[in-house]
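We begin with a single chain expressed as structure tokens, specifically the form predicted on its own.
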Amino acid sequence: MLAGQPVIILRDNVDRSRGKEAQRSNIMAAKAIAGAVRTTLGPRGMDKMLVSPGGNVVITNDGATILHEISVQHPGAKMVVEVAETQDEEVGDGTTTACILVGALMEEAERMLDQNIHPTVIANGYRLGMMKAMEILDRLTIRASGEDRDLLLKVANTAVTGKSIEAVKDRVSGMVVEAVCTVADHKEDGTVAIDEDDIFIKTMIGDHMEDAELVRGFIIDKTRVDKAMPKKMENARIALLAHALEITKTQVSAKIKITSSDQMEAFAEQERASLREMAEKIAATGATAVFCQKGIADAVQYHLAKQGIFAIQDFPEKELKFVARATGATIVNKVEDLSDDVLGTAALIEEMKDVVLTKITGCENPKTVSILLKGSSQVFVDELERAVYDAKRVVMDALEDGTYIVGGASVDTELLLGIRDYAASVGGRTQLAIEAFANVFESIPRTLAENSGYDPIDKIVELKAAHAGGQKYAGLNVYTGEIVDMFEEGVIEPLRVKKQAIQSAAEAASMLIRVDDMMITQTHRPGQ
């Protein structure tokens, strides 16, 4: 108030929440997001059915997909979704774990706020707890140099367990590991670099998922331009053209004056001869297959078919570059630039039956590979693709880093006990925040037990007892309910996935808990 008059600071369309109200709002939002995905965690997690306004149905237990599909409006909830999206972009898996950890951290913060512990103290305790977690993870790390196929297979198996692909997980895991190892670039200093774009995942509806295959080459969603061309080409020599195989317009405006039918016929004949010459030049180089980024004139198609040459037009530029990497060909701009040394090779180019797909296989030293997935419906095939994507990313992480940890809640129990011991050495109220940070790691074994139909308290007590007795790899077998050695069971994950989940969750929770004022601008509706 100023001289009895109210001073308006904020517009009337701004909703403002302050103090505990703002903190409670963010806590409830984080817990709601965690609750939306927690039942999907683990091999026996449940699926979610998401229906868009247009009627499209998605059935999945992939945390990133669920959070991407649902409409989130609350700013605090959006931050949790962003944590999941970052987790997916950076490491490709662990999105559900990250969300559950954020929800658990906010729940612990709520309890501490009720005890009048300041948000800054909570955030500092979470930071110290996260740093201690990183130390413990480094101590638990299993290191392997080079391509340890056995460990990589276990990583892939762990990633796809509980997904729709589980019935053929051994076959698919083998294909994913083979694909990643094929495109891996081993540097002289011993490091490994992998470009995830070099592994294409293609899907088709039809056949059984057991018919999935790894193609050492490329699969394109196009077929030959002329039915007279061969459907299959063995020992193919491949020409890649960035320019159209047709008569192009001149750069400057020009007019041709034709005064007789003979001149018209001569003009048309010259055009036909130019097009025929294009096809003859391609054939003269020894090329038996042509992939053109732009169009191929009908006359050129006819002469190429007559020469027995396989051709595809309107080839996307990005995919043309990947075919070049797979086959060793060089992309040229003009037919005149074609020669024997710019042609690529492939053992087989084959148009697939009943679907618009062409396979380029049998490349000698492919820099790109494709995984072809099959299924009975689009919903099922989409979930298969998500499962294989997750497996691909975690195998890449493991191969690049050479660091692994054991899953099945064994690492979480070690973190719980280790951080709790560390908290006892820290004085003041910060100790309570660090203990709270340790407590959140109970949420993973608790959720695994709940999703598998077991009593969570019993299983957590059994896990703590096993780890206190020195069994650092002890974890929950979700199928039998027994506490077993997870390393022997082959439940292995990349270290990078766990580290990213813990860091992202701790940073997001620390930021959210320090918010004590929320100002949300509402959009005015017409007429208001």
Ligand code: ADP
Contents of the next structure:
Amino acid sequence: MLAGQPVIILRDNVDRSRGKEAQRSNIMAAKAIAGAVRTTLGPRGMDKMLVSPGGNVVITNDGATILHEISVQHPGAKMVVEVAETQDEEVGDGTTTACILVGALMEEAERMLDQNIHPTVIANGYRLGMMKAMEILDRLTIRASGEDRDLLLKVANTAVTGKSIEAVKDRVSGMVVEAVCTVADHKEDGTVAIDEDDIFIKTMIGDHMEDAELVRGFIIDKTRVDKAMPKKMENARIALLAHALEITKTQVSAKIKITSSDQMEAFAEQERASLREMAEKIAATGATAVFCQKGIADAVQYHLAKQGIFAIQDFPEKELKFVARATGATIVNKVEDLSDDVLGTAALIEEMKDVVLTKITGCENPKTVSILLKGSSQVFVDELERAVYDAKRVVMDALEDGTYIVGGASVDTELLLGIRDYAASVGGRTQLAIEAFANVFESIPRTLAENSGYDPIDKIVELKAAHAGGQKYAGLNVYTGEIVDMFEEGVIEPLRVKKQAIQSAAEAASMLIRVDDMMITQTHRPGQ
Ligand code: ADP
Ligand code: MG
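Could you output the structure for the form predicted together with this ligand, given that the previous block was the form predicted on its own?
What follows is the entire complex, opening with the chain shown before.
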């Protein structure tokens, strides 16, 4: 019955490409993404200026940010962007590295596909190569249990090298390490847990980058309710209130009949008295600062100010909880619940000049801390924030795991040689795929050399020779072009960053090369 009739399986708004065409298209896309971010790799990598349709400018060196800002269309390219995003979420650094690795894996795959090596053979070789890579990394891992401040500092320094914060990197790295160590929770079983949200990064425009500071406490973008209150409060005793300091309306509606002006006056007087009483009760507990989640009535403000008490109203709930964690205060619901033991302490509460910010600092044993970054423009402080964020994440990774590796192309060269040796022991077509996986690690020294203005081939040859001679930490000094010991140079990274980059790159590449059919459904086609 169907003779001569076309059978329609796909709707006509589906774009389809298959076989070689689909594979090539994904390879091209992955290579393009890697190509877009590779010039930012390493201390001498350059930055990108990205402009949104609305004219917003972002200048950044951060792989994940670049890919986030340019909205990528191609589905294969989107997978690579996802690798970068996962990298950023899971470990906080190594995004450019991950993209470069996927690009290189796809490039190697292209070469093998040309030689008619089947995608499943390639994917299998990549899987074996990745397992070997993990083994080699474990062998190269430097273990340090507990807080090794020196190593942590080096990790932070490596993460911010080459970013806009370079000029003050020692200071900032020190602050980041101090911040992470302050909020780290050392469990009884020897493990360390750190909540990322316990370290705030706050930015303000004004002053100089050198004025960045670590605040052992909290910074809130609010100021005191009444100008008559002190601007600065030393040795503050802090009360946190979740309830309004106002006369609240009763739940049941009641009418009060007032028949004379005396009654009216008495009524108002009573209200005034109870508001004054609120302020007096607070003062009686010994509190010198009140942070209220809701409003504070004018009369209460007046009396608080008279007692020399600092107060902020409409304090956001979430922030109030952080202040509690920083100062050791307990949030209470009623003024009556305030007592000496629910008050928190801070060495200083201070309003900052020219900006709407109040600093609560010098807390005894804070569970949350803030890093305040300053700079001349929004574009600049945004990039500072990203660099400090990277540093914070890598220090957290390192402290939690206690495992470190040496960077600066040294680990990559070890991987390159180690995986190649392993491939030789496998044989067959799989050997070619594992070798290809090994080759991919050349892309890191190559890119570092290129970005620093050295001949990549020369540098790779020198690196390989050094490693073959047993110098397992030999890497590229990007400022002099010499091959040096990267451990001595202090180029240290958390193991987790490298592992994650290799694993997710290998997984994404293996997935992409097995695709031989792409069906893209369009929501709308012009003319339809
Ligand atoms: P990513 O987004 O991958 O973290 P980066 O631009 O931060 O990209 O560059 C990281 C690379 O730069 C790593 O391979 C790291 O080992 C290398 N690197 C960092 N600092 C140095 C240094 N001082 N000398 C040589 N290489 C370095
Ligand atoms: Mg980095």
